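Let's start with one chain on its own, the form predicted alone, as structure tokens.
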Amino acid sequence: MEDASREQWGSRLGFILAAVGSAVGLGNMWRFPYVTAESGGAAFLVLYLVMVLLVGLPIMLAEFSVGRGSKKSPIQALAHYGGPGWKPLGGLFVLTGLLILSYYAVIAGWTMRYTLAALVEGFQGVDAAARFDRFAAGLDAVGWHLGFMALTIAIVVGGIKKGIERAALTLIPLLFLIVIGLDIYAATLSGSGEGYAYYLQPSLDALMSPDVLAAAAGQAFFSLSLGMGAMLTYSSYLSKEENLPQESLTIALSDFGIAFLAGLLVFPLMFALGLSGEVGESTVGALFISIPGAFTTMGGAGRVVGFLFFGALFVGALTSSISLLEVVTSSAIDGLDWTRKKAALVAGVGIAILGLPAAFSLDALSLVDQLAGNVFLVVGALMLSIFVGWTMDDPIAEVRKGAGDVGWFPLWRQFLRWVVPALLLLVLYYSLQDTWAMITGMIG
């Protein structure tokens, strides 16, 4: 029996966008390219997709099986496979959600910024440098940071179909058309072959490193939106009839598809426009300083394709967000009973508030970022592999409902018992020394 109370999708359709929206979003356009660069460049690439399908589909799936089966909320779905002892990882996964939506609105209340910016002002004449100063930190930043939550809000507020589903069958297409449209543009410019050389030649050496290994697997599950509960929220809204391994797969491509594409567009357009020299540099740097610099050399048309840019940034961003800031309203409907109305508002003036430090520092939006983006992502992920593959009564069971007897289902399991930990423990070794290298940092 399905429960009637619950909302559900409107669609096969607008759940897969809904899906790929929280999927895809700044950690292909502002993240992957850039850890690709610091990566090696193709290497990454091809180590990228193997976790794609040893880490990300077999969590995805765990997320999917935990969501549906429950109906349920976080921290109300690992109660009830789990019992109590379970809520704290449901806590984690809200706590997540929450932290990086209160610093990626700073970040996409830029992206805001920057497309208007491109349509009204251009990018002639204009020092990229200072323009960034001016837009990233204070009251600037914090005007736009407040826009884009209370645009993020009124979404989530319309609810899993006339809000969440309408904006996904709206944006992702979008999205999509937009990034396809700047890849044949840079495919044109003189110089743009370098780039395509750096980014899908790979490298032996890069391939065998424990470091590129970590990055990719970190990536993996940082861009699919896993170990924040967004895709087990988003799950809980399915009804039974769904394929969940066929709708895993499906998201996990789309993503894919759009971070290669993103690097279709990132690494041709830097190394045509001269900026070969920056991308390695940090992903700020390249995104709003470096890149808008150069768009000041290309006359008119860098008007066009800045805005086309920025607002392709802005798409993802939101798309993103608005899964972030459904966890957190599915959690409060769920757990204090709150309408949906008051659930959306509380928590997205809440997470406003709490986003106000990075608005005005980068230094604290870096830090927010790196522990909950680096760490308590891989944490979260780490222990829902665990309580799947060990704790829940036979998720095997639920994921078959819809996709009837497939054999590799129990091989699945066995994936989150002992693959899956195993490298999730390698890349949270390496993000602790991340943190605790970043921390040191900035306290000498």
Ligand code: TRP
Second form
Amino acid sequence: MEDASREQWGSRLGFILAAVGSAVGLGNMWRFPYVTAESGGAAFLVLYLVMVLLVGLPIMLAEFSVGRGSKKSPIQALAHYGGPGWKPLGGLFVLTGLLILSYYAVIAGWTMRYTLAALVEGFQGVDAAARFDRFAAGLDAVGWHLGFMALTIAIVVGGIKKGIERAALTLIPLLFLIVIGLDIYAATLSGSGEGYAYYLQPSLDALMSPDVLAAAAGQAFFSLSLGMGAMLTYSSYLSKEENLPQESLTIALSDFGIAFLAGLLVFPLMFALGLSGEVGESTVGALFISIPGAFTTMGGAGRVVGFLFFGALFVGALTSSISLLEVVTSSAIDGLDWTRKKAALVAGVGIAILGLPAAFSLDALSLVDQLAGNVFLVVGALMLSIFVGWTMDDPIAEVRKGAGDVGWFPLWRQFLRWVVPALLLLVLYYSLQDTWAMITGMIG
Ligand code: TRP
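Let me have the form predicted together with the named molecule next, following on from the form predicted alone.
In what comes next, the whole complex appears, and the chain from above leads the way.
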């Protein structure tokens, strides 16, 4: 049943950069540095890397084996290997994609607005908190949200090779260059040493608790875009020759690299400008209030640095968003027999409308983020590891194609059966607790 008309990536590099683009996003630029600084610095960094290898890589490889093996979008892919009873899991993937993109595009809209604000006003004039209030919710946010969705739709309509791959080949190298450039700049600021110390000071005490373990595992697979079929979908456009374990490692390490480099940028910047009191704020808002506040005090340099910083955030958000829309689009192409253009347009406009509450209210945005980003993704990843670990006939046979016979493959399957589900249950337990606290906090 090989479908000759199915699109394919033009090159190996194109696939890798598209997958790195999906992985690298707002989660790398703010969530990672913040979680690291809070949870034990350099010690957490080591734990995080272990989690990337223990949880991230096995799940990514699981998504790749289902995607490339079936060459289908998530719902059909799961039914292909597991029968129609597994279709609801594919449905959960699509639903999660719809929900995540609906609010992710609102935040991405802010990054566009901030990039423009850097260029035009150089962050002068208004107080940073007042600016955030104006941009983050209301008609301003709605406008940029819709503009960002239009851009995302346009790229996905372009197709795998001419849309997504071409965007990734230009934008991802640019993103790496900007972040490295800003890192070098941040190193020259006086007071940057304190920022590095805050970020990386190893604390073994912080490591010794199950919630830090859960935070590391959760951050690892959120950052790698796992648990909703994005990597599954991208790998369904691969040819047979690729070495899947090797590609997984390259993608995971690139994602880690950008997250690490982002921390080397965010903290020196805030400390050098005397904003250390504000680094404790975990909300997305801090990224859009404290850091622009820093740019204001930098004067003319703040204009250039601010433009590059928010431009990088925007690029990261865009390449993640196209992978989210592609999951929904490919499902509509395969399941409803729609053309790519119709599928991307209908899905994209639907998601844009779904995101309107998040564009009007920060509470609505955080709630959808918590539910979809921290609960649905974990459930999706948990079920997928059970699927590939227990139900799928012979996932190792698929991985062997292009990789040869490697000794640890049977170990990979055992991991998916036991270790990954156990760790994800731990993550789920803490996520549900957080979700409950958030809901009661909003009602109370
Ligand atoms: N990995 C993205 C980030 O770090 C966020 C994300 C989570 C994501 N799951 C995803 C992006 C699925 C695309 C698809 O910001």
